[in-house]
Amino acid sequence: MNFDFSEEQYLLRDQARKFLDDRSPPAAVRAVLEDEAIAYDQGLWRGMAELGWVGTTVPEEYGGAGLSGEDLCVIAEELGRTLAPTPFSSSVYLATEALLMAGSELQKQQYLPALAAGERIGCMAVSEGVGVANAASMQTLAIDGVIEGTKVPVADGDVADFAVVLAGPGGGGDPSLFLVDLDDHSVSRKPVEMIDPTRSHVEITFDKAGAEPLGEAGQGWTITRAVFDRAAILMAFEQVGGAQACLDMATEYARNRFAFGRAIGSFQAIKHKLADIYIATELARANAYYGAWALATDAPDLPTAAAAARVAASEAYNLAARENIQTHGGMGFTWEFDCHLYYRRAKLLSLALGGERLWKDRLVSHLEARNSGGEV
């Protein structure tokens, strides 16, 4: 594999980077965390829209942008990089690319031009709690056209329109995917706390809920998976974003840090805590180069690609914003500065799609199934 982007990619990130340095600083970033009664940042997502980002990926005569998955991985590590505080991945990666893969032309007409503009949000719900949902233990329901159950946490689902659902059928079975107006009187939305509360979680209770499928019967896991794998690829380079960031926060401190009469970067353990952050940071990049290779060619390997960006990029942001953390010293833990909201973000993204174990044990599956000869 040889990948790079290309010119006009290198000058679209330069571009998101301008916009959300402005846009997106740190005390926006606050201003979300602490104040309960904002969800998301309005006024960065109106122009994210109004640049095209929120249907970058949806085809041209739905209202997007008609660009590739590519494009959109640009755009996700700049997004990383800054923290931004809006429900891109929810709407954008996961309802978005599930109405792409799975929707009727109908459905497609009705849902992607409003999704494309940003005038309507949507999420996917799929976890029930604690552990990996699956067919056997699925508690909600869908019969008749109407759900019943609870889904929780749930992404961005106090400020979606819609949320794309995982049910079972019922009597056993394997479960599908189905469309759900939030806005139901039969929905009932609940906050969850999360650690970073720049990303708002709910647990949503549906109590025989109008539900319209989404793709065939009994394909839910199948769609849900392949969905999760190119949302994984993206949100592997929203992780490399923020550990890049951490890398030059951690840096720039160290530079500027005087101990002792000295740089503090120039104390050996300080520098092995840089390096570390370093190597783990570009070992991430190269994995999710990889993924975006995968995504440009629709490679037979896409699913192997996105668990090891997964797992790659988790580890590095988890360990870059602990180290950074640890660079800056007691005010490192401080309120005031900003170490802790990479922190924050750092946790809960390695917790989405599933969680790092999950995305570890798929590659282990993955590569064993390569190494023997079966599928990818």
Given for the second form:
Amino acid sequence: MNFDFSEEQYLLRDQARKFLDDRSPPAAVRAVLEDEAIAYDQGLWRGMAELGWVGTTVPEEYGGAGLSGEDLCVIAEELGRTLAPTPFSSSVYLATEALLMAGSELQKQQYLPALAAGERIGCMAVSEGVGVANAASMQTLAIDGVIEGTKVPVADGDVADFAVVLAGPGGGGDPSLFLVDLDDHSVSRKPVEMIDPTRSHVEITFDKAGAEPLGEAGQGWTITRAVFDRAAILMAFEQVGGAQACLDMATEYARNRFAFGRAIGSFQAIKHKLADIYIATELARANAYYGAWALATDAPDLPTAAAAARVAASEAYNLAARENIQTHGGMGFTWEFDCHLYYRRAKLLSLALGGERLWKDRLVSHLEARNSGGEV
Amino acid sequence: MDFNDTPDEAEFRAEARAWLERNAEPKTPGAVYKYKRGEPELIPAARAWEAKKFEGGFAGIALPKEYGGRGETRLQQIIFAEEEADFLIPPPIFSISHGMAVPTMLTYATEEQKQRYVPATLRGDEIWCQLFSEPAGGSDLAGLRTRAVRDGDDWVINGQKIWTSGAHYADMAIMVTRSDPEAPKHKGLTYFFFDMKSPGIDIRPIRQISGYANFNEVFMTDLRIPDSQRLGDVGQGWQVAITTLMNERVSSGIRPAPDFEDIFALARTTELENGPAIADAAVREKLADWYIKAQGVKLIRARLMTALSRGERPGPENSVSKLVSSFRRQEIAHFGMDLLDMGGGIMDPEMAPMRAMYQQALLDAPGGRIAAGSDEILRNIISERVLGLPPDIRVDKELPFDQLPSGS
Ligand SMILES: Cc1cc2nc3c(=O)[nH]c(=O)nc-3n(C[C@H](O)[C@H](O)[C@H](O)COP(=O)(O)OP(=O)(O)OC[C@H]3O[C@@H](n4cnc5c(N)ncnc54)[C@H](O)[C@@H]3O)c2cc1C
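Return the form predicted in complex with its partner chain of this protein as a structure block, the form predicted alone having already been given.
Expanding to the full complex; the earlier chain stays at the top.
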């Protein structure tokens, strides 16, 4: 048994940590928060591209580093820890993964090298507003090679060059995926205010935009689910990184803040609170590690591992971020302290690929299918 | 047991309801008052609402008539608050003025001062803020350091307060200071009230995590307060502060949204993958949970009303209501957003249901678990004062204040 990352991966982590501590300090995150005109940290993005992170799992033949999903997990955890305000998840976990999974050889040659180099940015447009997206509710339609409809919220849709769009054929049929150039004159984008302004989101309206099919027709949901499963594992690492950062902040504060003549960390109410965050984070980390293994080995168990990692990580991060504020008392409730940056990000991430309720339901469905020997 | 009002109570409730129906807009699930905290229009609107109640005879319901009150009991006051909660009224800008400053003034101020300040406050002319908390004195209020030094007929104040809600629009303040740093921490405090427009006060807003600035840092440099504005004896500030805190809003009916009705309405109107959210078993389980909490808090208030109608004093049991309500609000906000799935993070009030009530509450709710007794402090109160468990070992009670460990 060796349920751990390799030595090279630990080296990668140290490198990532050093780079991000240096390049994505809280001040850099705040610059994006405070200035609506700044969508993301471009310098940071370029730096990450130069280190080859953006193309981690892209095969070398398409200009990537050809590393495994585990390596990407290592990086994701550090991104989460420092709240790195870049389109990394949209471009890497979603657009790149969708192309790797469903793209034709020509599409891979056309898109992947620029994506892997960070020169082009991709995003994925699935949601159509508040409420659960499903085939029946899908209003965006692709008919005769053009797309009409509105997608919102689309993470990084403002800075992306193209989007992977889920659209139906009309008449309630099964949707398909399409590649749409966002610079097309028939595409309009409007910023949307989100719970976490350090990650920009837009509403995209397609008014007969040219659309190139990605993957088999009618397989849009299946591919989207498979992409989301893989992204859920990567995002779980971001969430674990964020939860750990909250735990570190809270522990440090509890050690130094005095009330009633003693450190507040000497009160059991605070001790137990921090121990509970630690427990939740370790459970999430263990589930995320298992997900990393599933990702790297394309294990049949991946959907279950992904759902478990996502549920555990969403719970851990939301708990850690919420109780980090509580541990800081009034200070935690201020704009100036960083607690709320994590609180906002925790909530955003737990909604980004669909909410906790939905993923719990999926987890149990996978388990049911596994126990009855069936496939999901 | 009888949940019906007595004939007297019913008569008062009907009168209050009729008056409210004439003067305010009824609240429907998901509806919010037209101005939020932080919007400048709110302050004049809140003053006008207090003035209207004053004219209508519904200000200071439990306060003596000679100070502008109605001369009834706390019970009537709660009945009115319950009815008022069914209407769209301004957020409670006046809770510190009416719930803390007025009772403290009535207990400790001179007759002349009561005449001067209490009716004006009830009428909405004067808003008060509470200058208690300091960087070194939050949960441990008696850790405060702002110095008060006697100088002839005046006191000279130097120091800093923090988290002062409404200091930026308040007319008057109540404040606890340290007059004797060599005495044990609870024994060297002295309490004052003063005009917030006095020279020597510098108010700096603090932005909360929502981005609004409702609370402030207040710096005092050689602020002079006449000794006649001292409340209670020199060195008795802790006792006066306890009077203020005991009066901290006893279960007013106001329920900051979203509460059970709002999440119930959201569940009925939101479509999930298999139909309406209200039909989903996981959603129903949460709704059941929140219903028993909302209902429990309401019924605990009924018990409180019973105690009041018998002339008993409310005990620390009320901590239960505050604890349950503030945490529930955070949970409901969290779950309401989750119901909206990938779109749940949208804060734009034009797109998010109920004008982004859930998203805004997510950013506001953490404050409710910290202000007016944090979750942890309230649990300590329940375990020590209700259950009679031994208190925490205190290292700070007997030593002179200036010799206490402070961690810095
Ligand atoms: C929205 C808001 C409005 C406010 N308005 C006002 C106002 O108008 N006027 C005013 O004077 N103050 C106001 N306050 C201040 C409020 O009273 C304090 O924030 C509160 O008392 C907590 O103090 P603190 O912030 O210093 O946190 P600390 O006391 O430093 O607490 C930090 C953490 O330690 C915990 N802790 C502390 N002591 C213990 C213990 N003995 N056992 C277990 N855990 C403990 C706390 O629960 C908290 O989790 C406001 C606060 C907020 C958030």
